[in-house]
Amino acid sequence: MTTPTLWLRANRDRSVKRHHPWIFSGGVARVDGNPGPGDTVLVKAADSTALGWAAYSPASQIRARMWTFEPDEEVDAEFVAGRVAAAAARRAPLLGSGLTDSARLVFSEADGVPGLVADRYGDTVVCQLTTAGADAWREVLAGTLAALPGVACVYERSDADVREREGLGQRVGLLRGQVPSSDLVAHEAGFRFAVDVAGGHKTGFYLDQRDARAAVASWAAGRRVLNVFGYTGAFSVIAASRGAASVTTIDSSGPALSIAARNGGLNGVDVGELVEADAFAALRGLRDRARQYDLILLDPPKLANTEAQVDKASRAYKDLNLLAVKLLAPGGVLMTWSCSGAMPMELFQKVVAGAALDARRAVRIIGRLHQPADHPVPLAFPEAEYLKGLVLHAD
C-alpha cells in the first residue's frame, strides 16, 4: 500500500525543518496517494528527505498541519491520546494550586494536537475541533478527555467559523457523560463565574483573561470603572468586589448582561450599571456627555481573522481606543486588548499610540498583559500568541 505523501516545493521546507507546524497550499508540489480530509500524510522535502507526519486538509489554505517532526514516529490512536494526556498533565500544577478549577487543557498546535482546544471547568470539559485532522480523531480525543481524572462530561462546541475553511460543518453537543448543569461555574481566586457551555462564546468563559482579571483586581479600588465589551461581567464583578467607586458594563448582548447580573449575585456584589448597546455608539455617547472614568477596560472580540483583515481591524481598534482615551480622567488607567492573532503587538501598540496622539493626551505604557501559562506559545510557532494587552496611564 502506498503511503500518502505530501511533497514540498523546492526551497519550501525551511519552516518545517524549524518545526513550524503549518504547510500552506503554495508550498505543496504534489500529493501522492489520494488522501482524504484529516488523513495522515508523510511530508517530504523536494530532495526526498522525510520531515515528519501531518494531518491533510485539502479544502484549507493551510494544506497540512504537522503532527510530528519525527519520520519514524507512528501517528495512531495511542499517539493522539498520549499528546492529549501529556498536555493535560502540564496543567495539573495550575489545577492543583487552589487558585482555580478551570484551565485550558489542550491548546491546539501549541500542545501538538492541531485543531483541538479543550477547556476544563470543574468536572466538565468543553472542546472545539477546528481542523480536518482533529475531526478525524474525534472519538479518540473525546475518549481521552473523558478518561482524565474527575471528568464527568465532555461537550463539543465545534461551531467556530474556521471550520468552514476546513470544509467542515458545525457540530455542537454531548460527546461523553451527561449534559452539564446550567449551574456550572468556574472558580478562580475566590470568585465564581457562570459558564454557559451550550450557548456562551467559545467554550463558555474566557479562560485566557485570567491574568488580566488579577490585574483588574489590583487597579479597581476607589475608581470609576467602565467595562466595554463586558460580556458576562467578570471584570465588573472583580472591580465591584475590590471597592470600585462605580462600575458600568457595556455589551451588545442582553443575555450576556443577564449572566453578568447573575455573576454579581454569585459573588455577593452589586455589579453596577449594565448597558445593552453597540460599543462604538455607546462610547461616542459617553464622550458627547463629557463622562470620565478612572479605569477603562477595552476588550473587543477578534476583529481580524486573517492578515487581509488587519487594515480594517486597525481602523476599528484606533476608533475604540481614541474614544476610550478621551474618556479617561486625569491620571486614569486604560487596559486595552487585541485578541486578533493576525495583529502583532508592535502594530497594536502603534495603533493605540496613534489614538492617543489624536486625542491629544500624554499616555504611557505601565504594563503589558498576555495570555496565561495554560495558553503556551512555542518558540517555533509564534502564531499561538494571539492575546496582547497594554496597561496605559494618561496624564
Contents of the next structure:
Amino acid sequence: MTTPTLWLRANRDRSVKRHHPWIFSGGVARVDGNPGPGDTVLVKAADSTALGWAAYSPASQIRARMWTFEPDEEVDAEFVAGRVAAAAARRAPLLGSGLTDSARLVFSEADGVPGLVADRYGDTVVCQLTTAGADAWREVLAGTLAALPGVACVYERSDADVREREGLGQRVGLLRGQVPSSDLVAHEAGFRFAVDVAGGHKTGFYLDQRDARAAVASWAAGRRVLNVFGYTGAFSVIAASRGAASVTTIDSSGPALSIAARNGGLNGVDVGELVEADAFAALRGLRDRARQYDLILLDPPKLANTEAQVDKASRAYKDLNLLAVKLLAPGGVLMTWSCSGAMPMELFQKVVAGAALDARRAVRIIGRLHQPADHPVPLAFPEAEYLKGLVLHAD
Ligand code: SAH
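What I would like now is the form predicted in complex with S-adenosyl-L-homocysteine (SAH), since the data block earlier showed the form predicted on its own; can you produce it?
All chains and molecules follow, beginning with the one already shown.
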C-alpha cells in the first residue's frame, strides 16, 4: 500500500520547516495515494525530504494541517488521544488554582490538535470540530475528553460557519455521557455564570475574557458602567457586585440578555438596565442624549473574518470607538477589544487613535488585555493570537 503523500512545490517548505502547521493549496505540487477528507498524509518537500504528517482537507484553502513534524511518529488513536490529554494536563494549574472550574482544555493548532476546540465547564465539556482532520477523529476525541477525571458529559457544538470552508455540514448534540444540565454554571473568581451549552454563542460562554473580567472587577467601583455587546452580562454582574454606581448592558440578542438577568440573580446583584438594541444605533442615541459613563466596555463580535474584510472592519471599529470615547466622562476608562485574528494589534491601535483624535480627547493607554493562558499562542503559530484589548484613560 502506498502511503498517501502530499508533495510541496519547490521552495514552499520553509514554513513547515519552521513548524508552522498550515499548508495552503498554492504550496502543493501534487498529492499521491488518493487520500480522503481528514486522512493522514505524509508531507514531503520537493527534494523528497519527509517533513512530517498532516491531516488532509481537500475542500479547504488550508489543504493540510500538520499533526507532527516528526516523520517517524505514527498518527494513530493513541497519538491523537495523547495530544488531547497533554493539552488538558497543561490546564491543570489553572483548574487546580481555585480560581475557576472552567477553562479551554484544547485550543486547536495551539495545542497540536488542529480543528478541535474543547471547553470545560465544571463536569461538562463542550467541543467544536472545525476541520476534516478533527472530524475524522471525532470518536477518539470524544472518548478521550470523556475519560478525563470528573467529566460527566461531552457535547458537540460543531455549528460554526468555518466548517463550510472544509466542506463539512453542521453537527450538534451529545457525544458522551448525560445531557448537560440546563442550569450549568461556570464558577470563576467567586462568580457564577450560566452557560447555555446548546443555544449560546460558540461553546456557551466567553472563557477568553477571563483576564478582562478581572480587570473589570478592579475598575468598576463607583463608576457608571456601560457594557456594549454585553452578551450574558458577565462584565455587568462583576461591575454591579463591585459597587458600580450604575450598569447598563447593550446587546442585540434577547436570549443573551435574559441570561444576563439570570446571572444577576445567580450572583445576588441587580444587573442594572438591559437594552436589547443594535449597538451602533444605541450608542448614537446615548451620544445624542449627551449621556456620560466612567467605564465603558466595548467587546464587539468578530468584525473581520478574513484579511479581505479588514478595511471594512476598521471602519466599524472606528465608528464604535469614536462613539464610545465621546460617551466617556472626564477621567473615564474605556476597555476596547478586537477578537478578529485578521486584525493586527498595531492596526487596531491606530484605528482607536483615529477615533480619539476625531473625538478631540486626549487618550492614554494604561493597560493591555489579551486572551488568557488557556488560549495559548505557539511561537511558531502567531495566528493563534486573536483577542487584543486596550485599557484607555481619557482626560
Ligand atoms: N463581552 C461578552 C462577549 C461579547 S460577544 C462577554 O464577555 O461575555 C459579542 C456580542 O455582541 C454577542 O452577545 C452578540 O449578540 C452581540 N452583537 C452582535 N452584533 C451586535 C450588534 N450589532 N449590536 C449589539 N450587539 C451585537
